[in-house]
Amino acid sequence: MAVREAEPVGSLQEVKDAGLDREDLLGIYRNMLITRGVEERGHILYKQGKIPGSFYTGRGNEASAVGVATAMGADDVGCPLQRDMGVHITRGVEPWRIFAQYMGRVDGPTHGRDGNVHLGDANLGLHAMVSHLPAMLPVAVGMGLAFRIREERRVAVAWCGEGASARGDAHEGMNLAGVRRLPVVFVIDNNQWAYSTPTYLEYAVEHLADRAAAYGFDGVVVDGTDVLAVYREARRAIEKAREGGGPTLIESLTLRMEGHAVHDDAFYVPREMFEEWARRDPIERYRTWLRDNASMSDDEEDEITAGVKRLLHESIERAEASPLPDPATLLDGVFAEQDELETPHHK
């Protein structure tokens, strides 16, 4: 199976043919701005000592995360990781709850009971990540297998970085998905640095999507700074999986524009590389496309940016007003009681 390199999306008509109307397009822009804003404000909160532990950002990854999440159906499920803030935003996790999570408050998705990056919301089809990043791929494969057994037309989407894709659990998950032709889409955000290790020391193939052939399914490489191209390829892959066509591996090529986390100044990344990819900033690229192809006016842009700024300000205030968890409730919710279990074997 040959790997396909996706073409960029051009005209407004092409976008409409891919299933997006003008309101959708402006919504994508808003979600990308919120995504970057949450991470920029989170970085500041960390520096102020209001976020314990660490803080990870996905600057440069907004198009990849928002593009894939926009393509998912309401009943589909996802396993995003620490640089996929745009997935949480697009699926409907309110920014104030994300800030509350990072500050360890009770109103965060894990109610201040788990590592701050381990957020998820099952009601929105988002499963909380674990720190062993590719471990989420077998989780998504398990969900895809469950959908197959239940004859549900749902798809599971799993994300990982190119560094995580080299681990055994990533291989095992993709292999099983290929063997069983499960409704799973794998997204590798190839941000070109596994902490401080560059890609030429990580793998010997030209594209990570080349590996899809070894698992018996399709692979595609897409420019991860082009949100509309990412959306189009994700939608194709998700609908193919929904129709029984099996998995797809999408390699989304980006650059991690900051360090591994806020404690890392990324001194090992050549400055020229940052400068080159800064000129391909996904938000600025999409803003230009909206102005040139979808007639986004000054008033519309001002309304969106002002709304995002107001939302972020109000979200931080609301999150800071949320209390820390009561230590007396430390063990609440850790174990399910017998009468809470609904599976047949536990009645």
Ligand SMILES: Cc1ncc(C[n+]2csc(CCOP(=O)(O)OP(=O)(O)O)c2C)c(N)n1
Contents of the next structure:
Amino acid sequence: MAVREAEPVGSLQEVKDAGLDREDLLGIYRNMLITRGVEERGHILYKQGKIPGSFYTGRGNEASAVGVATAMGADDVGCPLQRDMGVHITRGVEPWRIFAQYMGRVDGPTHGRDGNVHLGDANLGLHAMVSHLPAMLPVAVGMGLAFRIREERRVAVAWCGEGASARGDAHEGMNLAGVRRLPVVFVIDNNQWAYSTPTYLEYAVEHLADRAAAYGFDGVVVDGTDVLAVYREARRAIEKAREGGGPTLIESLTLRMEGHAVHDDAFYVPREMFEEWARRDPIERYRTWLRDNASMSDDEEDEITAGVKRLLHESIERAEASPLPDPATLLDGVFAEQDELETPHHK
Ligand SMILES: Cc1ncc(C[n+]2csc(CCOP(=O)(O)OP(=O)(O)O)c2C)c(N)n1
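In place of the form predicted alone, the structure of the form predicted in complex with the named molecule is requested.
Let us now look at the entire complex, which starts with that chain.
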């Protein structure tokens, strides 16, 4: 079962065949811009001292995150990680709630219990990460098993980085998913650095997707700067899983364009590497594609850009207006009964 290297997406017709209309295409662009905008503003808020602790950015990963999330169905679930802001945005987490999360405010998804990356929204099918990577991967496999047992046509998507993919929980989760042919799609965001460790010190296979053969399912390597190629591969994998065809391992290749978090200047990454990948910037690449293939006009582009700018501005204001949590509520919400989850997934 040789790993397949996904070809790029070409024409508008090819994209329509993959299930996207023009409105969807512009929506994807908007989501990518919001994703980058939230992270750029987050970085600034951190430097202004308004976000305590740290802040993680996924610059360069927007196409990968938005592409996969666009391919998910409304009832599917996902476990995104620290580089996957685009998943939260695409699933409908409002930016002001993300800012509120990082500022530790009561309106953040964790209601001020956490001021960091551990955010999710069960109503939107997103399950919050824990820091011990890739601990959410077996959780996603468990959700896939639950869907199988309940005979629900739903799929779980699990993300991890290439560094995290070397740990035991990744192998165990993928193996179980393979053995039971569970409806799970694994996405390895291969951004080439696990903190300061480069890929040649992380693994000895050519592609991480090669490992899929060892678990008995398909692997595919996709250019993570090409949002439409990511979308197409994710959709194929998700629909295959939904139809009972078992898991797929998607390796999405990008470069982490900033440090591990805002406190890290990435001095260990060769400058030429940044320069090379900056020329493949996923947003710029998609913008060019939209103009050349979907006739995105100046007016349309201006409207989208201005709308995103306005949204970010209002979002920060709204987040800053949200209070810090009342210490008396410290223990509220740390455990949820099934009945308390007002979500279509937990009737
Ligand atoms: C089990 C475990 N070990 C170490 C860490 C600290 N840590 C957090 S992110 C990270 C790098 C992970 O690299 P990768 O999986 O490639 O993801 P990336 O950060 O590059 O997106 C490390 C070492 C952790 N969170 N969990």
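If you're wondering where the values come from, they're calculated on a predicted model, not measured in any experiment. Numbering follows the first chain given and starts at 1. Here the rigid core means the biggest group of C-alpha atoms that line up within 1.5 Å when the two forms are laid on top of each other.
After superposition on the rigid core, the Cα atom of Val334 is displaced by 2.5 Å between these two forms.
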